[in-house]
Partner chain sequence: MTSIGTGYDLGNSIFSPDGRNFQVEYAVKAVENGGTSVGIRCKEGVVLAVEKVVASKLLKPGANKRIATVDRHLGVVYSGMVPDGRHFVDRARDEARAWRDTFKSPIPTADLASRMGGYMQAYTLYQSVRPFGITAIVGGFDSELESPVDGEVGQGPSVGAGGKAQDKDYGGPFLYMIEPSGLYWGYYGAATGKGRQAAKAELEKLDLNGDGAASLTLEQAVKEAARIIYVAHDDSKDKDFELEMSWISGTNGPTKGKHQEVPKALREEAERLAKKSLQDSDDEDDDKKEDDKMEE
Amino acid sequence: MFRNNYDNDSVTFSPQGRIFQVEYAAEAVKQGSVVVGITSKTHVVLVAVKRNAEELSSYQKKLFPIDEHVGIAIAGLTSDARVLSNFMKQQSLGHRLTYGRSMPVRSLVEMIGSKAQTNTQHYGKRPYGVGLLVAGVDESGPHLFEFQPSGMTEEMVAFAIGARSQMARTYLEKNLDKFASCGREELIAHGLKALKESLVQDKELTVENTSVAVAGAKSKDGGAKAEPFKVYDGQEVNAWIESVADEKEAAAGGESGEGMDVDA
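Would you pass me the chain only, in the form predicted on its own?
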């Protein structure tokens, strides 16, 4: 009723125990374009739909490398994402210079969680209006973490954030049992299919609006080498998009042919 009395800063609770500025930041994440992350036993994949503000503008980047073994996908305010990504790069570089090895993904995620949660404790600060999917590989294998503006972080097998992400999550839930055994190409295909579920009817995945990022872990038997985190844009993603489109057309053709009599 008197919301304006309780949303002027992030340290004032409403009578219902809510912090409205944290909820506003979470709403900013829901307004961002959708990003999807999936892990298997060997790889972690991020896929994202990029937006452009108008026809004459370029598409906004959604995937950013942090270190050679980890990167992020963003949904929400890009300016806030830039602050967090710079912080993560500094921490990763400092850890590498100090210890001579890459930083564990969980430790990095816990650091940005603590940094974001601090903004909900001190007067004059505000929550970061961005959600992240942090994907990377370390000695324990591939990992995918979700970061929320409240500072909460969780490890996920597969997840999606952003506008209309519930439809992508529904696809991920239906196919959850398949992901663990998927190879690199299969995992990317599942990510793109989940992304397509979240698109509005008149929109399609194209080389201009789609980004893919992949990182792979070193196999225990030494058969496969570790694959550094790499972002693919433009024509690099064309083959993946076409393969998903071909599968959809083949499935549609199979359904239309059911029940039809064909003369020999």
The other form holds:
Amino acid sequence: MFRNNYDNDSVTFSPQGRIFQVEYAAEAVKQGSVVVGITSKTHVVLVAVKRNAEELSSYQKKLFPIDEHVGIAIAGLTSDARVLSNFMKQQSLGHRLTYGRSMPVRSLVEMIGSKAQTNTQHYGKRPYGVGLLVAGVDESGPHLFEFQPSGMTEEMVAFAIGARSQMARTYLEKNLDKFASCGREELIAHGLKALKESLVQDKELTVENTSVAVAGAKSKDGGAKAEPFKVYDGQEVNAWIESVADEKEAAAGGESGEGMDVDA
Amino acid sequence: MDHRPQAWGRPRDDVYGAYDHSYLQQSGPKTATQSPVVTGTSVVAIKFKEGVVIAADNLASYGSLARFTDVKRLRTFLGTSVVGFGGDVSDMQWLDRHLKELAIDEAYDQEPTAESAEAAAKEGLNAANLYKYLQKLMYKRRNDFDPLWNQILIAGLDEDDKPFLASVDLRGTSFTSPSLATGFGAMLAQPIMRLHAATEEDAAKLTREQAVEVVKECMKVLYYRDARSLDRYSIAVVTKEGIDLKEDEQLEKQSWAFAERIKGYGTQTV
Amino acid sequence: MTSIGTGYDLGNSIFSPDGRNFQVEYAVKAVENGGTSVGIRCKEGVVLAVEKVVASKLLKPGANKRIATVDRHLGVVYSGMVPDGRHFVDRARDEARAWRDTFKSPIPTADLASRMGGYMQAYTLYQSVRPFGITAIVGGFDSELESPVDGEVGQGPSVGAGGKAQDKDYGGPFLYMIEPSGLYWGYYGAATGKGRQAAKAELEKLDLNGDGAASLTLEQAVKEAARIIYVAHDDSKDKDFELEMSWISGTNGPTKGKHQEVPKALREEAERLAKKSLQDSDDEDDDKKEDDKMEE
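Hand over the structure of the form predicted together with the partner chain; the form predicted on its own is what we had up.
Every component of the complex follows; first up is the chain already shown.
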């Protein structure tokens, strides 16, 4: 039987110029439950489905605050995510202490990118087995980045990673043009709807398994203050879940729901 | 006479006395800078409605010698802030190089979707951020017992585009005020500036022309009284529109008539 | 491939009996899969351009830059594995900073290319690392002026600092391309990545080293770079792409000696012309395109 000799470590190129260990690490991301992120001109939201190992165990958290202005959603190895999360917290806090401002989200993301790249070029190291969506607001507004185990980081308008996330991405691509002008509540609703696309057949969004996080930029004219990154769980997300559930039923009734709640 | 090889080429103890080892200490605590060497004198600055005016003369003194007369003590940062240096000139040069590197680093992270380079710079480090950074830097150096022997004024705008002015010194002491002056200026120029802008509200009423006039007046008074000053100076105005920096200005309308009336010093007999 | 199954291609820094390092050759394969990068050096400056294949509609347009500034007067673009490219840029910035610390002046382009060539080569020497999966194009404009020392406070003697011979040119535009092996050369026009064959063919048609009046201006070079990226782009294989371009002129040119992104207006004009010239030559060019594909 043919055996692939080129996939034992991350310092060996295949004859096609691929590094299989890195590609396998990317597979680990697909094992994690799905997370979705979307940006508008004013806000960035993350939504996630949490999983529990068994009926009586608690749910694994998916969304984490890093600093006042930025947070992450994770898919893949949770313990690898914790390493990156701690690193990001240190960098972000250090920046706040020395310059008295929020660290630009791009700089923060590029730092974990570089950190992850090193793991793909040295023997004895392994790539991180986790993908992240990094959401935050800074002086230039709201941002959403995707981080991959290869060290690749890219800024997105909206994105989804994790198990069955292709369905969520299809939803996002379909509605891409609407996001920019969305209000806070509208954006969350889109996030939850994208999330639902990726659920397995008879699974539903519940207050137990759903997490939502939001951050808002300060308005350019100084009117609105920045909304700090905050994660919502449990009963706090009930209204949002119900709002998208209603809509589905309404849609089944023939009309697609246009009467969405717009943030005042 | 000592003929041992160890003594070859050394001053003879019997002629010059024993070598004084205190000049080259082998033991005792390690010491860094104990005093400045080539120095710049006052920096003065005042806020006005839309920005800040800052000035410093072009002299670097070596003790009481007017050693360099074309020294630029106002430095720009990212085209949005001005830093004015008093104190040791070589430490200022070190800081200037350090800030240049910081500015280059900062430019790497510019927001790529910004409309223009200028717009991107506005999203970069502002004067308030720079102040915080210098404050940490100066305080760290003093805790290392290796201070940068300077008093620094930082002029620019804060995150809300409001005028910003602050001071940091070699001890890491830092504060802000509607008007600030270092060195001799703290005694001679500060009271003059307070006449025009005692509070933030007063400063917000000043026009650009008024503020420039006050600073020029201060530079003149300092030149009259500060023996380590010069009548050639640099002046910068920082506003939203950017920095207007002039580095070779001449003090105008000097009048030394008052000198005639000074009695009681030196060799005067009358 | 003859390398496969021999065992000589399973570790970095291993020579095969005929003196080849297969892992380095495989790294080159990674480069050949990446979007095309182009660099043009003309008398007035340097232009860098890259074809960014848009892999997903969800990417934020214009936000993910691939051309990086290394020092004020230096730019880098690369084809291949993007995270490796980022690492390369980080290191180049460290080198530029270290040079400033030591010499109190900006690093000459040639020296940066040398340092980075050495760095890439070091990653071919050990079994414990792998080579870089990128080929980088480094462009810079070394100041033609008597450049002040960093941190300098006065003018010094008015008779001039001296040390420069008269009637001799200093500084100028420079372009280098560094490969995964660490090999680097200076170029008038350089291309790497997927569409390098077509791009090279186009570059060779330009008058880049000419002393004559025909030699390219910087603005023409921008337009040529855009056109070449469009020519090199393979519509049938790849989806959409974004064109990113930067330039560096001398002190008296449009960028005042700095490495900057080409202004939007000029880039769009260059793209418009590129598309037009592509349409115009579509019919005549059909046969030639077939040839290019054969080579790939």
